[in-house]
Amino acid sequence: MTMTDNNTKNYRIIFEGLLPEERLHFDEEALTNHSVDETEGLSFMPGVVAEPISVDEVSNLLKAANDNKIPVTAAGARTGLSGGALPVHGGLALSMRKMNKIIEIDEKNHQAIIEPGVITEVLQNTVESKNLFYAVDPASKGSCTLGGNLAENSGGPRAVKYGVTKDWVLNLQVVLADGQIIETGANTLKNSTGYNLTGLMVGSEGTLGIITRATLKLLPLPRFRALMWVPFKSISDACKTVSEIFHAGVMPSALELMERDALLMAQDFTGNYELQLDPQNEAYLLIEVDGFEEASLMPQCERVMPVLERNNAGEVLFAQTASEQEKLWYLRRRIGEAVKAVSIYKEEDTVVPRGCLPELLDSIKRIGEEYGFRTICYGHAGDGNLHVNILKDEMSEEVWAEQIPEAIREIFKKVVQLGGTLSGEHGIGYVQKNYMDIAISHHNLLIQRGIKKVMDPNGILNPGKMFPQLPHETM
């Protein structure tokens, strides 16, 4: 189908009056700001930017857009890495940033009711002050919004023990494409009443509806943490260590893998060289354990030590104070920005069963040698989620455009062969949609497209995302 082109005059007629003029933007600065996210090198200009502050305003905007077949792309902080918030077909950019209230912290039932524009770290800090815990912690937690986390089913380092966003959601308020408002579940820990629409919405990338409120689970706060910084001369040994830690009966709250080059880039980017990196070490593991009592930490670390010794680990650094731990986490969380500062790059969000990490990493390096590119790998090794950064460096534009997609396809084929899939936490969005056929069968894709058609008959919600374009489609 063909949707309305960006036409400021038409959009003014359609949307003016639905919001106050200070929250409805047609100026070039606002449109340009909402034409990008953190995906490398992509920009698509919307025709209008709207900033609703209530579910009724969202409903009215969607009804008007649906009646006029205008594309709608919701966005929060636009920190995504798959192009999910890019308005690739123009239309209405729906900024949810002003819907940023923490509506209620229910201490008795360990729940939080929030709007989608709340910054993830703001919620974490708010509930922590009440000795409660919200564990989902993406690298951009200080800037990303919970609405974006819900749309992409975000994870983070502590997903290995505490799960990803979907594991924390009880109920959602959602505005459908035609403006209708629904509740997807109930504010209860158990719910076997009908289809799991809550699970369907989380990770749907704004293609099925707009989330305007969420009820999230909380836990009692595990107040104590210990962190182990472990060097390895062999990255293969580091990878093999990961699954063996779990066999030893330890459930880390985080288990991160970093190539030495990734850490060097982070040090150069931040100017922080306090941590000495031995040139002989290829990789490092960051192993965190937590608990409700400080005395519970050391026994967990002690069970890890024999595993490290069997796998030829170097001298282990223990960080027990909050200050020591923050220095290590600071470098880990800045790797993504550091890589971006070094070169144009493409980041793949591969995930495999964690026991397959050694074979995956070997294959990635081999494919890099075959196609002539450098990779920087790091990620959440505890749950098999490896971020693969392919650097352009001095590669020609022609080779970058024509051969790298083939190399990425080879990587994804290996990932699926190992029992994995295309994305662990970044989503499919715009940049990965053409690889969906590798991981998802034709019939499965037809079912998913059918769900999209039922919930969004006119195809206005985040068009051009998640699914490969069919030959007969014009958008």
The other form holds:
Protein chains: 2
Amino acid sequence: MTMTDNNTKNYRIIFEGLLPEERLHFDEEALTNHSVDETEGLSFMPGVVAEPISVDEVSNLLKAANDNKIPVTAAGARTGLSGGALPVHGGLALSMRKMNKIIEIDEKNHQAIIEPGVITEVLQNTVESKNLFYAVDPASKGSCTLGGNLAENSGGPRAVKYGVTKDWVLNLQVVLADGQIIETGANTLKNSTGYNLTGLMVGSEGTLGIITRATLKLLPLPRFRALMWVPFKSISDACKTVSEIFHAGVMPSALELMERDALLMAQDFTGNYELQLDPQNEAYLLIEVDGFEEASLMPQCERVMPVLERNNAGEVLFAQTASEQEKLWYLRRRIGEAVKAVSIYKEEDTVVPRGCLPELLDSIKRIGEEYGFRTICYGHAGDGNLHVNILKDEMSEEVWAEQIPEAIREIFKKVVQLGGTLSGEHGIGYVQKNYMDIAISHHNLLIQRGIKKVMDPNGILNPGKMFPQLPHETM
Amino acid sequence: MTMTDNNTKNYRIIFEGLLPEERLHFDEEALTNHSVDETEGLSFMPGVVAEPISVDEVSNLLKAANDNKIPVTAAGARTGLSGGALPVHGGLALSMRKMNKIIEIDEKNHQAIIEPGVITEVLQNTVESKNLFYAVDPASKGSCTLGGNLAENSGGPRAVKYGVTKDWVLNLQVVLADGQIIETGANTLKNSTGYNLTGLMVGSEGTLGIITRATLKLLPLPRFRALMWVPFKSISDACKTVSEIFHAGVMPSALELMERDALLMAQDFTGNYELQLDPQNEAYLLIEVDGFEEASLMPQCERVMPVLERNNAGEVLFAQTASEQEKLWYLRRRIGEAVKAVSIYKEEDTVVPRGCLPELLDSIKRIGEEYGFRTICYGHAGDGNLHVNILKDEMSEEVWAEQIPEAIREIFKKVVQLGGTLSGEHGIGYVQKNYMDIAISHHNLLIQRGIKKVMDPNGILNPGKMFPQLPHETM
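What would the structure be for the form predicted together with a further copy of the same chain, given that what you showed me was the form predicted alone?
The next block holds the full complex; its first chain is the one shown before.
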């Protein structure tokens, strides 16, 4: 796929009539809007933006694109951090935002049937009003769409107890590259009927088909939560604590790690200094437990306490009311934006077995010193998923462009050596694709490319993503 | 793939030297042993049986088979009920039983690394001794292997709370058809790095590659369990209860439904009549709850009780000690064997959204009356997974052979109409493959066949399984 000319005249001929005029855009503003997502410093113009509202419209658009070998890049709210929604080869930007109906909340079977443009938090609030629970809560839940979550296999703080997006999907309606419409599974909790195409589609980053409907599993709502805010003088003690909490027979509903610098940045960014951060404390854990009744919370906290003492934790702050808890989550949730405000940066979404976090952190800091950059580390320590923000600060453009990719390569090599991999929940997209060789062997990649070819023979779906660039490919 | 001649002389030339003599069998006894599994009434002779003990041996065997286009059917303990391990085209029966090492229990990260020949219960007991938990518990757990569980995506009673095999697999080592060895993922709880080949392999029934090692997720062990044995005059009330229990904010660790006839058969089979079965009761539920502390059990039972009352349950039997619980599970676990002892039968592994169980049961009984057969129904009602045993009783061979497939087709059509599918946990294997068209559309099947072709271009891996027979194919 090398077509990037965005021949608008041609595109008008090909796509006009497939959608009403007001949902097919060729104007500069719409194209510019769809040239970016939340990945820093990247922009690629599409040639046309389409906003379908039905599976048949998606099917017709894909058939036309496939017949004419025009790249198709699906997008939701474009909150992604790996460039998955960027139309790097131009072509059709397929906005799924207007397919945003919650089709059914099936209370009898604890299932929700949704279109991909539904905002994650909208689904959460809707099902909570019926005493049900959709657990996946990426940091951007207030703006991101379920379609994007499905494409990238998104996680979030609760993944440590409740799993990531893939663990909540029973069935998908998918439009294939040639416009054919399939269902990948059934609306059942178990399924051993043919290959697990549902699981294959989730996390495939828009490269295998376009998801137009999903059946999601729901749980009874755990109404009660308790939150602990725990300071540590040593970040390595904080990491050690993470593993030991599970040993104590506790399944926390969140277990987050933050470096002090990450919190300081969040305080400066928000102007909220309510929480005192003792300069002696290197790191903090946020430990949340939940349950169907209030009485189930204290026994869990009581099992956590001896682990904290054993690992030299400082004074623990308990938050039992929703508003106290919100205050503690507030800074954690602002770290991403805060880093963005401080410096040009690159964010890596490393993931290792959680017991290896101390060693990973040591290596990251060592590599940072070697190459001369600061890192801000935080993330979902309970599942070993550490977001590593590499700050440009005063580094020259040249060093930033030439040496940092080498440093990232070193970090990823360490990650893989520890049994981990490149991305826990952000996806590979555009920005990590040329590191894939570190984690995925040649023969595995051949299989992945083969599957891609079966499902998208013309390579129209989100070209330029996930797979390492081949020598003959243009960027 | 039509090769079925089992040219032993040829096979000797091809395979000898790849394994020591004592693990490569051409004798009648070994071949006959590997001609059957637990699927009733089927037998297919392989031409050679190999028992590798290392990934390199598996790789060498596959390379040789692939170069010579010889069918390869992997087998574990051959406890499967869909004929997945039957060498229906002859060739190489690849016994994975001797690859039975628990390579590592990683207590720090709550992971187990195992070879496929490990008996499921052996892993469970091993990790429980370290206060850890591997939750998947198929009825045959005492004899089945983890490799078989992975191939068929096995479930069991606890799946309702803890999920099926696929939910416990982090990473696989797989030998591809041409002998290449890949890892499908990483040893991490989250992974958004390329396509989910781990999920694709689980449940692929030995048709895409041979699993030689798996990294499985473990949980802290929930030490405490309470069990309720609940009679119902009306099976439809029992089914309704199932849905409502979840609404009450309870996540039972098992929720099993048994028809009275199933229990009567199990009593006759075991000679154990300790449990009184009132002839007025049509059905029984087994409801189990678990927790990390004893105090967490009663509140769960208390939330279940009003649901039982509302749905006209009879007197509830509580079992809190392990030995009392074992007595109640005993009959449930013997039903499968009991049915086998009574009559020739066919077992279907239907699964629907759990709220649709009453309608499914009604339809099954109606179809049974129409075609003149008895059914014994029981299974994992909590996840809508109903095992339907169709008894031959006194039916003539002719009617059995000609009319029953039509009746099964009717049952499956109803299942799909209810949002369900053909198999919840047994797999499609050999016996259900010609019903696949009911649940899986033509275009979906084309994708599945395409993936099969990418991973196994010569079609040597478990040929004759899962995919509906094409007009030009021999059986």
